[in-house]
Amino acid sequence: MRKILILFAHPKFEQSDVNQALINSISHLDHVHIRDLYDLYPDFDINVQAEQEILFEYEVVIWHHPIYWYSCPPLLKQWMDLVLEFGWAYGPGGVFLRNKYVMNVVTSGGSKEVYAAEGRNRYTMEEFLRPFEATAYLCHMRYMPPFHVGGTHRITKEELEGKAKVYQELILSLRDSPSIDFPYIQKP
């Protein structure tokens, strides 16, 4: 059974029915640890050593966040800038994340149709998440395809319940499957 670390970053979590449903669907699962970065670091003063030590314990890391201006909220970016240090996460001696699995779980107001080459945003969600993929590659991590819940402003209760169930099933699969076998995994 793999241990999963959810690095959750949402500056307005209390206003997000979608993220609350997603988090609630996995919050009771054994071997799944949710770290709410905005709760832990409201002043953005990240304890780098503590975060690095926590990463040692987990085989799967999930960056769970809403899409803010085609990226992540600022605290998750700061977390990445500080915690994924040269000589620790990458570069000479930077071996501590090698072969860990990582993925993005993202929510967006825009639907999947908006995040397409022919859509209003002109690019797919995968293209907007390329910096995360590049970061994973640099850190010798195994980057998995993102899980995206789009159209959050218009999602129905039934659709949200379905997405939360799929998210829970994904987490259970990552935790319990003998091997992680996605159609595409960026290998280090």
The other form holds:
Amino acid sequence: MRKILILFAHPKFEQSDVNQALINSISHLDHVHIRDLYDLYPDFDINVQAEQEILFEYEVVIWHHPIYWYSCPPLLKQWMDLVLEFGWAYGPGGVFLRNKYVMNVVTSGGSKEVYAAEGRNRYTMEEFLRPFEATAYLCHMRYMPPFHVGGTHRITKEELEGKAKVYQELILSLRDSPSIDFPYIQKP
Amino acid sequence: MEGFFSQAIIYILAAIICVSIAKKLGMSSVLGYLFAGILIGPYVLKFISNETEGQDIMHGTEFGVVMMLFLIGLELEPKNLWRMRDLILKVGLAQVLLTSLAFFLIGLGLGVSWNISLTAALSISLSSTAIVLQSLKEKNQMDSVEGKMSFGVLLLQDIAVIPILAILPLLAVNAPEMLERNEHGGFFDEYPGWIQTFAIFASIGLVILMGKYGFGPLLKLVVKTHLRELFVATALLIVVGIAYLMILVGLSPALGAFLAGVVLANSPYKHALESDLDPFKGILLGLFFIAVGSTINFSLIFSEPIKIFGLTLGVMLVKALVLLGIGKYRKLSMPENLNFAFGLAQASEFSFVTYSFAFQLMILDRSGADTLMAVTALSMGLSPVLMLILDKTIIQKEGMKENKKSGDSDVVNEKNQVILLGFGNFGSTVGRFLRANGIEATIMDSDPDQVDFLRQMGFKVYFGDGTRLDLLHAAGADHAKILISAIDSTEHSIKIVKLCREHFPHLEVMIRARNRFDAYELMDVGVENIYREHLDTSIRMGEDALRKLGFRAHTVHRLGKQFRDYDEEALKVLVQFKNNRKEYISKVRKQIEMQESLLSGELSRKFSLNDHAWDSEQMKDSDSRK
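Right, and the form predicted in complex with the partner chain of this protein, after the form predicted alone?
Everything in the complex follows now, all chains and molecules, and the chain you saw is the first one.
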């Protein structure tokens, strides 16, 4: 069984039905630890040492966040800026994240069709998430394709239940399957 | 004096023994008191020699009912009373009229003369306010549907007393000479009707006016003396005064007290009045129930057991049937309806008054009055027993089926989640912040001027000192989640913490501390949420000073946060050494020492941000090494 760390960043979680449904579907699972960053660090004053110690224990890391202006909410960026230190996460001696699996789980108002070369946003979600991929790459992590819930403004209750179920199954398979079969990118 | 003491000891002892046994057996305290009355009454232990003595005590302690209604009034704001008007008028009036009619017809059917029938019918239609309300309160059913209906009925019955007393003399067909009407003999009796009516309205107006404008300033004046007994005495004066005024004009004192209570329901002294009068009410009511128990005429019952028991059960059955009908009409569920109907099935203590009045007016003869009084007392004694049996059998069984209904969920519970003690500069800021975010707190302050001012500003502030358990109860500490003490006396705060720990262990306490020294004391008693009043402000001031010296705001912000965390941690370490110091070192000396140890600690710690956030120096170093 792998231990999974969900780094969840949402500045208005209490008003996000979609993210509540997603989080609720996995919050009770063993070996799955959800860190609600906006609840832990309301003043952005991240405890770097504590975060690094926690990362040490987990084999799979999930960056779970909504897409704001084609990126993550600022606290998750702050987390990356502060926690992924030179000499710890990358650079000489920066070996502590090596071989950990990592994935973006994102929600967006725009639908899947909008995030496409022919769509209104002109790029795919994978392309928008390149900075995350590059970060993981530099840290020798195994970056897996994102899990995307799109069209959240118009999602029906049934669709949402379905998405939450898929998310749960995804987390369960990351936790329980003998080997992780998702494709991933890793610095050779 | 000796006689008084021995009497008092007997009454109290009987009450303690019987009531605690009743409570142990899961019965209402009313039953315990009644049984105590029977026990010390003229037929068992003979401490009370005859029923008249019992009735005298009963009249004396009827004042407990007055107080009870005053207290109930306090909990009922005028707008809620207005909302009950439908209940009072329709349900209450229907009950009194239908029940009277039923008994009048039964009386005529049994061949009793019409005037006796009417006297008895009117008296029997009333129920015992004391017994019903006490039972409802004990079972926490005042806010349930049937509880509200019962209360509405009882209120109307209290009003009905006035016309009933007025009608009785008209029934006295063979009264030779009008006797002095000393039973409710009002001051205005000799005056013509219009003056009497005017006096009644004037006195009601006076009660309302006093409640709105008179009692508040009076209580405030008394509070400023800081003598609690004076406040208690004033509270008693208000209730006694109203009762006296009502008797003068021939109204029910209970009704007047209730009215005054309602008017005072919005007053800042509400909780203080409640907690101060409650023990008096309890004791007087207890004595009252004992007296009722002692007036049950067992020799009469034993000489004609079938007749008396038959009459009593008949009375209760017919009353219950009428009530069941009303309940059915108002769509009560079966258990609610049973509770409502049988709860109100007994005759009223007021019947003793009407019967003796009717006896004086020669409507009733001695044996008739005695029989009716025996029936009344017996029905009052039997009704708690009946309720107990009903509770344990039908209602509980039915209640199982409709479990969701029995929890009075549709009643909006106005108890707040937060109790805020102290509404000075500190507390008011906390209160305003909570309120701005939709959280209302029950606020208490012990400065009457402050309370007044804030009330004018539209805050709901109560007068009170959080260190008294009864006041905390009244403020709803049983239901609240958080208690915030923003008072500046740490001694008081510690008292409050101890009280809460003992009586409300579920309450999260958050305490304001003036300084480090106070914080230590609070930590010693195990408080976790301590807020030193100067800490955040002084650090903020320091931050601003650093900014003015050219530090960048974000850096300063992080430095400030780090310093605060460090200071809170240091507090936890230093508190362990606090008690090792010799006793003779004064508080001030201790404070200086603390400051010294803190300052030296900070020198060695070098307060810079020693993380590598946004730091590229290392990277440059490693790049240049390549």
